[in-house]
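Next comes just one chain, in structure tokens: the form predicted on its own.
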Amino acid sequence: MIGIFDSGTGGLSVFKEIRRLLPEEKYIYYSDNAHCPYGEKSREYIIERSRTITKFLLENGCDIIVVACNTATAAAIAALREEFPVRFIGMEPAVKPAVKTTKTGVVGVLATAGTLKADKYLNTRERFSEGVRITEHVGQGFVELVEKGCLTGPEAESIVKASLKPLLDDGADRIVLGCTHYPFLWETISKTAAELYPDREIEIIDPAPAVARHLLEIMKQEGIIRNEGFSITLHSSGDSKILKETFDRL
């Protein structure tokens, strides 16, 4: 069984890509929305929440766990790997493919504050920047939009524009989504980018498909692909209404 967790509903964007490759597996998804967002919380707090959720997933039969949250990956995955005898798959902002395809020489990264200041992201940026300029901005209010189901319309467009415009003004033509909540705002991000810079070819890059491919390879190596028929159980530390509504829209 595959366990997936996130600070909220955002990890469902990763689940969607995983299910494309592993359609006949059983899943447990845990939304920690009572403690969302993680972006401004301390590393110690996030580790403790991740530890608690991992114990829950293992107790319910999971034999591999996807930390479908960039902030939790950055803060907690190393500690989880030390403490628990199970494979963990984490998130990493897709800086490498963005750097390889940019035409302006500028890559924009939208992420939470926790991700942008974490050693994991900073090391990734250092390894793959290859002379390309990386410009960054916190997606201020993005997680909150997704958690209340406000994905399009004037409010979403206003909030997205405030964080996206500085990256585009800086010359970015590749926008890396460094939070699993952000793909749910893809339509609004795309629309806003096109309105701000209609003559620039802007590509939005989501790391979830690469994470799904990595999970598939690890499960093959471990011999834990079951193909026993699809099922998913949704759990939430808070109100489950938005989680269920988001899942139904996938």
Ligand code: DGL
Given for the second form:
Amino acid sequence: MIGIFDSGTGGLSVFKEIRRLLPEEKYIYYSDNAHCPYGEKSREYIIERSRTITKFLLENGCDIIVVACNTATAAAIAALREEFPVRFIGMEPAVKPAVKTTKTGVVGVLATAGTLKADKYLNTRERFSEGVRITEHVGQGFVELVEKGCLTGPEAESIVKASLKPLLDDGADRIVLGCTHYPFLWETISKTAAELYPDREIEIIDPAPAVARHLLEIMKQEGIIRNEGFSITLHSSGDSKILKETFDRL
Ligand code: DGL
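What would the structure be for the form predicted together with D-glutamic acid (DGL), rather than the form predicted on its own?
Entire complex below, previous chain first.
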């Protein structure tokens, strides 16, 4: 059984890609929405929450865990790997593919404050930037929009614009989504980008398909693909309405 967790519904954007490659597996999805957002919380707090959730997933029979949250990956995955004898698959902002294809030579990264200040992200940026300029912005208010199911319309557009515009003004033509909530705002992000810079070829990049491919490889290596039919248990630490609605819309 595959365990997937996030601070909220965001990790469902990763689950969606995983299910394409592993359609006949059993899943437990844990949304920690009672403690969401993680973005501004301390590292210690996120490690503690990740540890509690991991125990829950293991007690319920998971044999591999996807940390479908960039912030929790950055803060906690090393500690989890040390403590628990199970494979963890984490998120990695897609700086590398963005650097390879940018035409303006500027890549914009949208992520939470926690991700952007973490060593894990800073190392990725250092390793893969290859002389390309990387510019960053917190997606201020994006997680809250997704958690209330407000994905399009004037409110979503004005919140998205406030964080996206500085990256585009800085010259970015690749926008890396460094938080698993943000793909749910894809339509609004691409609409806003096209309105602001209609003549620039702007691409939005989500690492979830690469994470799903990596998970598939690891599960093949470990011989833990079961193929016994799809099922999923959705678990929330808080109200489960948005999680269920978002899942139904995937
Ligand atoms: N979805 C998460 C991430 O990928 C966390 C967002 C948050 O809780 O602030 O970073």
